[in-house]
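As a starting point, one isolated chain is supplied in structure tokens, in the form predicted on its own.
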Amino acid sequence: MKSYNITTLDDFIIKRQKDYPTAKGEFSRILHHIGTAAKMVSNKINRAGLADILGAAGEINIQGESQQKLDIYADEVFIGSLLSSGECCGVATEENQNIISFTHEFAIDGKYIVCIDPLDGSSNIDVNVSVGTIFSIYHRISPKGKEPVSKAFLQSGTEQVAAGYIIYGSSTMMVYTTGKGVNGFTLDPSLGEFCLSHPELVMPDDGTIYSINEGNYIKFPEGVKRYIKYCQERDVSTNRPYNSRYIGSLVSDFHRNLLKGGIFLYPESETYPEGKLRLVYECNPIAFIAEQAGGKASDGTRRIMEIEPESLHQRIPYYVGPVKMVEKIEEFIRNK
């Protein structure tokens, strides 16, 4: 008889909980219930067409943007696993202007913060495309007892204890890193469980796709432009033209590169001169993942995880991809 050896992501933690003796467990809960909860949302969205869930809320978020049904559920769906974790003394997230703090008594000692993007690409759904949630892990810097302060949730990225993300397409994966490798797992519906599928994930060293937004080529700062045309040029020694390949949700963009080799990018533009993408959000984490898979993540000048975060809700451009694609973007950025 065929056996099969088969790896759960609570296995999966409790294994890997020796690399952090001074954690004693409460690292391993936090993870536990954003996978808790990622379940949660997985169901949701794979159920939405049949419940009253897809579509606007009516509301406008702090980022300016229509906030989906499905927004506010996934946030309110990680926020309150998070805070039956006991071990998360507050959360920011994109879809709240302000830090929560969790006072409650079983929380209030919690070792940890979450900076998290509760539902990347959430206008997607309607349409059936994939889409995702982006998280980061920090220690607290208050003391024990107090609400945590504005401060822990502001530190570059080089800080991070951990950082992941899910994608909720055609399976829903998990993929993370606690500064260790990056390792995925798939959710197998009929256990209920998230399986070691993708076990130390490295990203190719160069690759063939480029994923931007090119119908604001016009906005576009012109080495980037100029960036563009290269990937659209033939060139046999350096495997051009490129694939140009955009899906519009962050996360779907970027776990295809990982897994096949590409280069996403969201610059500055005449729409978003500061960038539209999030730095504690949604930048620093993917960073974070990149870097430990092989990668390089930049805002075209700088390393993404050194930049100090000014707000909670600061725009940056982005790059990220394999090291080679990041230094050649860069490039032409300097060569404007």
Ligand code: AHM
Second form
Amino acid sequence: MKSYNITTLDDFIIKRQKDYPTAKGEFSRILHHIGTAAKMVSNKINRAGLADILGAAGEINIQGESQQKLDIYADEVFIGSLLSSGECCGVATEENQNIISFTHEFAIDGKYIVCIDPLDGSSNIDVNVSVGTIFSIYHRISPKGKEPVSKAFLQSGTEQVAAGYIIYGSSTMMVYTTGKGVNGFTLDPSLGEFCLSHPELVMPDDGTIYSINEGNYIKFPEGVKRYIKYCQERDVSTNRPYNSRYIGSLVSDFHRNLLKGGIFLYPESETYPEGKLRLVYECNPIAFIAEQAGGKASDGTRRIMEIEPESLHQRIPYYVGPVKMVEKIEEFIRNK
Ligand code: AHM
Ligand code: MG
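What would the structure be for the form predicted in complex with the named molecule, rather than the form predicted on its own?
Below is the entire complex, every chain and molecule, led by the chain shown above.
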């Protein structure tokens, strides 16, 4: 007889909860609520061209970027869903200057805080290119019954309890880690469930793809320029020249590189002297997943997850991918 052995995200969360005999299910509830919000956003994105939701909303967010309607929708849906989980006492998002404290009676005691980029790469939506959501979960620091403190949102990446992303692509997937490997779930639209499709994801230890906005070549530091030339040189023993692949959507670029073996680079440049990507809700969660899949994430010299964030929206140069590839760019940066 044919086997229809499906593990849904909720089944998987419950199974994993049993690995922690003292767990009371709070954390599982947060993950469940993130999954529900992801389904709502996925549904809206799939209808983007139909539902009068495309295009700029006419607002400028705190990063000085024009907000898309879907940015606002995703922000509201994830915040609302985390609040209603009752296990999260506050969130920080790319769309909000300051942290949002949940002072409601049912949430103020929540054990966790969440940092989230609700819709990353949203400038791609109008042209039907994949976008994503990125999240990190940390323990609250302040005592229960008190509002969360901003320090809780500035913990280094090594303190993450869990991290994940959702990619709204040709299919919608959720990939997450709790520090015990990485698992991927694909949304089955007919069931409305995320189903385990990529168990125990492992990143190849080397790769042949490099992903960078090469149009900015002239603005990059010397070490990065020389690394790009290295990627393009012919050397059969190291499978060069590499393939260049760049979507301009961190989640999509990282997801492809995780599966196929490739490095993603966003260096500092004349336009973005500190780098473009945000440490707290973009770089750290992806770094946690990369490391748990056997890869590495660096700012060129330091391990991303050990950097102490100074501010919520801090930017940082970012290099993430297979260990050998990230070590190679670090070498070029050192010897510039
Ligand atoms: P966003 O958070 O405003 O969407 O910006 C982040 C995005 C990343 O997804 C992507 O890697 C990067 O910006 C692309 O930047 P660029 O267009 O400069 O190559
Ligand atoms: Mg973003």
